[in-house]
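In structure tokens, one chain follows: the form predicted on its own.
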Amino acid sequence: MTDGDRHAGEDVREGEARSQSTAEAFRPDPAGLRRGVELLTDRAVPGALPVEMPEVGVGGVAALEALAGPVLGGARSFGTPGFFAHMDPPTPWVSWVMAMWSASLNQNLLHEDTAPVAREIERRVVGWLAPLLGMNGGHMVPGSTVANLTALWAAREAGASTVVAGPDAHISVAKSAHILGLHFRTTDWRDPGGLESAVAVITAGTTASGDIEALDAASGAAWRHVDAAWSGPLRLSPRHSHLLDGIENADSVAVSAHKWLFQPKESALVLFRDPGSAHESISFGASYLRSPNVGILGSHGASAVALMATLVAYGRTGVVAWIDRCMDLANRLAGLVDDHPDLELRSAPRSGIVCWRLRGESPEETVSRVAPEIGLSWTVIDGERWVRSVAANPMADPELVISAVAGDKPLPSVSSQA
């Protein structure tokens, strides 16, 4: 054997080893998935993120050991009894292993053939959603901006050439008028005029304040399109529902399933009353797909396979028992305000979002003062900054809040903590 042969043998050898190392990189780990259960459970310690890529990894459950301080032990938990602050809710553990089966498959809703179940399973959770909203069909995106974007792309496609909305709209609607080159104007609804060729955007749930503004309005809008990114689910509560009266009369609905539906990020819907002259607006087909491609995105993952899981596991009356007890925190949160003497309150809520403040104090030296357990945000409405609590947290502990900001003053007894 020569010098040449013997090399050649070697390298077919180490080509041999470094592809079954590949290979077995792909193989469950069962002792590994194991360990990230526990750590996923025990109280990670915050620590130090890698600062360089290494040259040669470390393996998984070292990996796992090492990342787990930094991203389980240094990220806000929403769950916590503090944490009163954003439109950001905890999670319900079945739609973690739903998350963690998507990401084992890795099915892009994009082909029929490369996720024919996950395809099914996002027809079948709008199938259930869409008819509490009043709509007969859409589909899931990432989150409600992208969901806008949809609805006024469809719009467009279907003669509107301006997009009105209120003054508290999300940002997203100016910026998807800006990117489909529609002329965007905001009104107060009192007197709108021009609606002729314009979609209009109302939104139910406004982020600064939750306010809900009137279903009925815009009735003479080319397209009518509402923004129930955060308050949508409401509509599912016996209780609540009728805060949304009016809402099926739209031709489009936003809604965000990472809110008020408990869902891990990116799940949002974007549904229509005639969702097949929208979806048929908005489709592109290529040499490459089967069947033609719906709405903005193309390769996606399959969101809709934790939404299902949790509405199997915990049915409409579970999410809906979630969403109610938000609501109550919210009005008990809000009651506790009113009554306490060194605390003002903006107003009622309307929608889970209580706008509040310590008198003396401006909302950002709260929000900075309180611990870090404590889940606070500030916001400005008509020039005013107000503390901004949202209860999108079915845990969270008001009177725990309100002790924070107020100090060691007593709470009063408010009829509503029952």
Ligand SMILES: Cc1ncc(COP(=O)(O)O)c(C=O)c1O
Contents of the next structure:
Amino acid sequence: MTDGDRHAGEDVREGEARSQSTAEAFRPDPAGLRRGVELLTDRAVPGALPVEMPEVGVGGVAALEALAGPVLGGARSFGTPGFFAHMDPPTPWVSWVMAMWSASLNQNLLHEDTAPVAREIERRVVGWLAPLLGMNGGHMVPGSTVANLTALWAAREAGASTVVAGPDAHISVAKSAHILGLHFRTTDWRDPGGLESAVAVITAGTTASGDIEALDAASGAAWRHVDAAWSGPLRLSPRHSHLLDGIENADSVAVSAHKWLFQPKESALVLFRDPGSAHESISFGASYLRSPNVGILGSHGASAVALMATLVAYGRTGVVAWIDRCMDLANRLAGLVDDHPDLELRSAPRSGIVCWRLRGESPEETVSRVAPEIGLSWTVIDGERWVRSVAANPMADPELVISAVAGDKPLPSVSSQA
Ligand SMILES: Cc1ncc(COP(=O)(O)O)c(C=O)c1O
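Please show me the structure of the same protein in the form predicted together with the named molecule, now that we have looked at it in the form predicted on its own.
Entire complex below, previous chain first.
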């Protein structure tokens, strides 16, 4: 045997060992996956993140142990009774499993052959939800920022050259106009000016206060888009659907599933009254594609899988029960604020967002004084600062929040009031 033969043999053995450990990284490891679930459900304490990129790895389970502290322990928890702050909801556990399945399968919805079932799942979920929002189809996108951009792109292709929006439109509307090279102006809708070449963006559930702009505004516009990123899911609720009457007259609707449909990020829908021509106007073909690429995204994942699982697990009525409960919690919080001599309520909440404040203390101070046990946000409306509580958490406890802010004794829990 020559030196060369010996080295070749070692290379083969090393190569086999490497491919063995490579395969282990890509095969399910039941013990590792179980440990991941244990760590998720344990109470993790915050820890330090790695500073340098390791040259040699520690292995899967050791990596989970190392990252549980910083990733899980350091995260903001959206389902705790004190969290009454932002539009980010807790997510049902069935969606966590779907997120894991999706990460494992890594389907790419750009191509039919890399997502044979996932594309159909998206078609079905869109088909279930679009009619409830008065639309006939559309597709999923990572958030309503992209939904708004996509809808305004379709509006531009249909001839709109100006974006006209209410004063409290989300920043993604002005941003989209900028990207698309469209002129942008705001209006209070009382006298919106000429709209014949405009896409009118009507906000159903403004970011700051949850106000719902008149959905019959801008009837003369070339294209009417309703940004229902936050409040769109109210349309699924028999108790609250009337708040969005008129949405069915829009040309397009944006709704975030990762807000009031309790989905993991990144999950939203852009919906169209005429999805055939809207999609055609924003599609591009290429030699490597069997069907044209619709919309803004190229490679993208299967966010519809978690949404389908949530709807299959709990049904429309189950999800609606969470939304209705959130609306009740917002009204309960508003009632407690209104009844309290030291607290001031801006106005009755329209879509689950309560703007309020403690007299004699700035909202920034209030928010930081009660954090992190109590999660609140703050906003500026008409030049005035307010504490902002978004009811995205069906487990939130308004009494706990009021007691922390105003220093009261705890009041009876909300569940005993129901
Ligand atoms: C009214 C409105 N439109 C659009 C968006 C953007 O949605 P996303 O965060 O899903 O991109 C938001 C987010 O808060 C919003 O409140």
